[in-house]
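Below sits a lone chain in structure tokens, taken as the form predicted on its own.
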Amino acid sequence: MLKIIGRRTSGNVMKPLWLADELGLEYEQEDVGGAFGGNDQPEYLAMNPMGLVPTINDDGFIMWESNAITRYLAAKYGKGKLYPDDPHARATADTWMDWKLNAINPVMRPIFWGLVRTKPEDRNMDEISAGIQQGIKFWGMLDTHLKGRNYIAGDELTMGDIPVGPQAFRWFELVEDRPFMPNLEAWYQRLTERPAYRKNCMNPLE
């Protein structure tokens, strides 16, 4: 069976926790890091080195980094559904992952470090407020990309809407005074009509 090992508020073991939900996979999820430690022991450490979450162990196989994993588990559970046979598709899926590595990552991380994980007297409100004009910016590209599409690749959900959708939850919850968006709030509305999303992504901000 499936183990996906981390905790569930962290916005990459969501990705794998979706993942399994939307194809109906049977899994077994531990939680490991953060509040729960664990995850700087000897025995994880042989797992996955870099001492982060999530792992998987998929009877046996054991593998480390959420986007890879979502492509893993995509292209073995998943082909033709959330790993598209369509060439195109697929390339498509996989430029917008690691556009939310190199684009979406570092402007959410002062955001949600700052508004989530800081006390309010800490802050650095001029770091938080960098990140939201920089996330207006790069939201706004996937906004564009969006127009005629329902999700990233196309018509149906694939695994480059994984990555994205759990920063996605935290870019509406956090930032209020943003511009409004149409495409991007119309796929954010589709995602959220999903069971597998709302039990996975749309959980309180920690």
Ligand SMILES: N[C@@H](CCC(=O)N[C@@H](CS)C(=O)NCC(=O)O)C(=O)O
Contents of the next structure:
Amino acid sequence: MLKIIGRRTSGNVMKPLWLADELGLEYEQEDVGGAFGGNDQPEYLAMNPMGLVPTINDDGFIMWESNAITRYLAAKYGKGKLYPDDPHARATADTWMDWKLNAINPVMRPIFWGLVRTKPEDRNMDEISAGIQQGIKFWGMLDTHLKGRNYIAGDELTMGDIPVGPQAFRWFELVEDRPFMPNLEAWYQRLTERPAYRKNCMNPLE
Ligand SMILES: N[C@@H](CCC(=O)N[C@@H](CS)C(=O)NCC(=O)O)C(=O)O
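Please give the corresponding structure for the form predicted together with this ligand, as opposed to the form predicted on its own shown earlier.
Okay, now the whole complex, with that chain kicking things off.
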């Protein structure tokens, strides 16, 4: 049985949870990290030397790094669906998965941590505003890419949508004053119509 270890409030843990529910996999989830703790314990560090979440244990195969987990689960359980057979669709999915790490993570971090995990009196509004300005630029790139596409790698949801999806919820929830991006909004709307996305990625931010 697949075990997904990590608290549900983490955007990185949402990736395997959402993916597993999209594929209808049976799995167990264990709350570790944040207020739950446990990720600094020797047993956890033996599985994941970074002491971060998520970690998965798939019938004894243990791995960490959420995008690598996304690729692994999609390839093992979603070949031809979430893991596209077509090399071009797969490469497109890969591109936007890596883009999420390199472009979206740095801009969403100050927005999310500043507005959700920092008391109003302690907020660094300059940092938050800079994140929003840069976010408008980066989310605009995805908006351009999505023109004529339902999802990131084509007509159907693939692993390429999984890492970006949890951050899209945060962007739309936290940033009200943003330019209208029609393709991005239509894609996000499609995500919100998926029960597995709603269950795992659209919970109150904390
Ligand atoms: N590159 C790692 C980053 C993992 C990461 O930063 N996880 C955060 C939560 S989003 C974490 O473990 N924070 C410490 C904690 O929750 O205690 C991945 O994608 O899996």
